[in-house]
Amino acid sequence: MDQNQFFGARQPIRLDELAARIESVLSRPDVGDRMVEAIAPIYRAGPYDICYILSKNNIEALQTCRAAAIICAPALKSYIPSDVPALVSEAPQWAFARAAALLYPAAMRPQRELSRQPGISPQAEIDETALIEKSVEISPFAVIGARAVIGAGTRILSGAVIGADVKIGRNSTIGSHVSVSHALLGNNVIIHPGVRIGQDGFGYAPSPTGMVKLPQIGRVIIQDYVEIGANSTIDRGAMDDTVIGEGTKIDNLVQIGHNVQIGRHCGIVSQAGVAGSTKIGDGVMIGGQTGINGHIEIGSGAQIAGKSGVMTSVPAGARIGGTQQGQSGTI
């Protein structure tokens, strides 16, 4: 059993139902009454905790194994012991991950800080002009600046600051000390501590007595179910908005520039960076690291490997990784 206490009580849950929630087959009913009540690797999973299993990579780990049930592959059910539980999904990963949230609720998003009873704490500061909806958490010391709407089921954690006339949806988490100001954000959208969103984008112009600031004064538009790393950065656009599409995962101390254009459902790795006025498709894949140059597109459905420097625009579906040479998008 999980005894870690940062993610709060464990929801246990009946083998069979579990099964029924993640799609999965159980490949012993009769064991379908045994309760699980934690997640861990297959190396160290005990008689209360499920696993997963994706590749032959780690069938020897199978045979020490005593994990509640193994979520697998229909191609790797035979490699399961006997005495294990199968759980068999044509997503193993996608399965496992349904579990765990179903398990482990409190870590999907951040968590409020203090114990007590939700609502608004008296020690935030709200602008009497705030439109505050029904049944949203507001944390000691956060700020709602003017006009701003934060919609039903939405919590606002503690030192956030929620800039004049910013517009939040329903059920979304905007965690500690994030700054969000000339942003319009959806619903269940997930803000990890320390983003900064809807600051200045990079806009100066040269002149003979040095770098003269271009006025930014568009907006950032975050659609629904996007998530957002810590410390992260989302810079508003020059005159058009920077927007980031429904479903759009992005990680940790990720910088988007002013401008920028990204679809739907596209997952951008740690410490990358994409330059202004860039447009990139829907379900696109960038790794850690990459740097992609301003001006340019990246075609739906395109991967770029970590590490990566692109300087010219890359077409749909491509895979590439290292730096660009040239206009025809090649490594």
Contents of the next structure:
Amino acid sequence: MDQNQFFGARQPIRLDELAARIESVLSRPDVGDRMVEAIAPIYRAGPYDICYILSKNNIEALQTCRAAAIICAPALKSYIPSDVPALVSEAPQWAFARAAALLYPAAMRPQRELSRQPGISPQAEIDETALIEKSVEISPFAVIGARAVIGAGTRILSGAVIGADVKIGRNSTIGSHVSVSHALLGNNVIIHPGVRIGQDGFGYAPSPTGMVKLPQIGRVIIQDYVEIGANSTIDRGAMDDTVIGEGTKIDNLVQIGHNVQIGRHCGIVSQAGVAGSTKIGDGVMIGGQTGINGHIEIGSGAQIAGKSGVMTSVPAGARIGGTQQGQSGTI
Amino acid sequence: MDQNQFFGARQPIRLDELAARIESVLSRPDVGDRMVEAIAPIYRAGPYDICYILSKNNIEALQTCRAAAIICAPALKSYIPSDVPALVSEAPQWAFARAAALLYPAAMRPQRELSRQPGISPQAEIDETALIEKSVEISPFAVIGARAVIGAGTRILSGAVIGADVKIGRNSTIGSHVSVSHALLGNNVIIHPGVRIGQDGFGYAPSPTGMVKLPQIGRVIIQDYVEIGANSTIDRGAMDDTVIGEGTKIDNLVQIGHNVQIGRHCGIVSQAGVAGSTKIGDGVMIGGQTGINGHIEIGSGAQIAGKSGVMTSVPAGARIGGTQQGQSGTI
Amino acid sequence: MDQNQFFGARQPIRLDELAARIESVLSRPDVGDRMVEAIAPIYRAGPYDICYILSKNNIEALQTCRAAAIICAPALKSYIPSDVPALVSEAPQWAFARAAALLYPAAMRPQRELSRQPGISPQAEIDETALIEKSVEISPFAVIGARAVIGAGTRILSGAVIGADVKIGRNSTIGSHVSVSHALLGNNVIIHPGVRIGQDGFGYAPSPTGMVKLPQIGRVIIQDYVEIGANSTIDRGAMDDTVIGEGTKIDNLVQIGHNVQIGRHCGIVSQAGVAGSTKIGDGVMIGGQTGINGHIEIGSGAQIAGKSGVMTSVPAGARIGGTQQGQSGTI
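Please could you give me the other form, the form predicted together with another copy of the chain, since above is the form predicted on its own?
So here's everything in the complex, that chain up top.
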């Protein structure tokens, strides 16, 4: 059975055209008219497949590889058998990602479930005061709240709930069962199923009769090209805003507390958590299950290993891991 | 742009009236007729805003503060410039929370998405045997199961699913996409979006052909004034009940296992987990990402730092952190 | 109030018939005609209840136990008062689980909310190209996508969203608000509320302008008798498949990354995470909040304690715990 059955018929593309579009040099121009239609891992790539190598780890597999072409960095080109076309790129991961995006456009954002024409489902509930731009898709049982604005080309999947006054930019995708409130989202944002954006932060004042709720009146700002993984939670600010910067990618089951400000192009892996009011710079990488304390700063470019506990501020460019000893996290 | 655009027009209140309602002493009775309409952090509070200070950290900001009034404890009053009115309170955090609740009543519980009159959506599916009291709000695509009881003033948001025989008290709020089954909920409970209450605990018996499911026949009991954060999961008891005591606040992505009994006025921070059959006293604070083993007891008033691993029982009032060495958690 | 109110009237069964069906020996054949109708913990079991003991811990409770019968291993039989019938089993946990399954069939899988006859709700949205076998139940506001196949006896609960081309076997149960895409599910699978199956894995290529999305074109394969707990997330493969083997049980809030392959009859406790491309053998037990690094192998029968961090491969049968020192997880 076709392992890629969910992405349907591909549009074949000529190898030389592909080379141009992924900014790579084709080692064998004589086969530029070969048609390519899929990607595959090196060990099972066939004559219509593109594959890639990033290191010498797969040299053995190379000897029997029957791929249409192999993407690689210049330093690895000599390891590829001379009869197999190489697509030589200074940025082979990027080139492969770009090739895959060309061949599988439907995998670039979550898709509608139903086979009927795209558009606005009569089974969705859309407030009469909402502003829906052209070419928006809204699936069944989605709810669009009062005065919400949905930009052109944005797709709202089944059962998603968009709260009152929320604004979503263009060409964004809101997965099924997502709830969004008290938030402004940019363009080309992808929110995967079950994400919660804009609910109350965890704020209470002590009192003799228990904790008293501190109303949370801030917002969530999600900038362009952000992607947020399934079932993650992004709380709105207490008085200011929670901000996720442009191009930042967040994995599944991640918690972002109120007032957290995250810079551009960060990566935050599954089940990590960032406590309230912490500021994170640009290009920060945070491993899975790592916890970041509240009210600290993580400098740009810092890399924090998985399962770490970070209690105090981290300078820009630092590479750290583990749980800091002798210190307790805030509770 | 107004950072608090999601909470609409406020009802201004006189400063002297506010002082009385938050049980504070106004240092300048001559300005008691000033109108207050918002809260703000000290660094950007304007002439209609209330702000607060809890320590001397913000003394510098005080010098230029143009707030309508600043809430503070008696010991900090002397740091406030004499022309700025102080609202002096023995419980400044409580006083600020109370002021915010007066100014932003809509922030005290999740709100409906749609602009039409509150009530029961014709798009909801309500079993004919369910008992819905007066002034209940039910949003589109919610499901109310057989014989369920929903108390007066309770709000069920879009797509929430209330299982058969579930009882929910009065003035409670069930967020969008919440599922509740096998549970009794009290009054003034707030359940944020995506919470799962009442599904099977994780119970299996070993057998030669793999794990055999142990039916879970207990319930979940959630007492008054409990608040549960987005995407948290509360399993029902195996044979007895899982209990969340009055006033306890649970953050996002928290796991509460079957038969866990949690006392009153506890706070459990994001991504913490409590394994099955553990008993937690009153007023216990548990930090984020902390794991509590099963079948142990945490005494009242204990404080457990974030990212801890607690393998054995903890005495009342203890303050602990870190992962206990030389011991393995149950698996 | 009956603590088991949610499971309704039971069908009483004769004690001797029960003994036969749970492959146990009844110590007092003279009372074989007693009727049994419930299970209970030993401290409150009454004359119509079955209870069980696994160790000598409850010997004191035994002295006053009024249960209809007590399930125990042969070695514990002598501790049971002679007038109380024992059901002696070589596998007492299994025998108790089997008895409970007989007495509470409704607790073996999530139930419909509504009281009307089972069947396909007119409020569900089912693509005209989907193939729905006989005796399928579909609750309100569920969505069944294009060309999806749902096997006989399968139950799709309220608001669940089944994506295009997904295939689900027979007698499986999909909980409320679950989303499934790019996946094949077997028979007798149970998916609890809020689970996310088949969304994109976390894959990006670095580039000078930030991370570039690597399309994820694999699938999720879930074999027979798998159970997955509330709000867990199972990402689809990047190019190959993510696989959950037969009979494996996964608890709540667990993350399974792309390309992970899990064997048969494993148990994975709440809030654990398995990073991409890791292979896990058969019968592996993983404790709560444990993180397993990517691209490693966990041998069959390994047992990993809760809150562990596993950075390198683990041999079959190993029993380990804690976080490996001197090593950073992949980020």
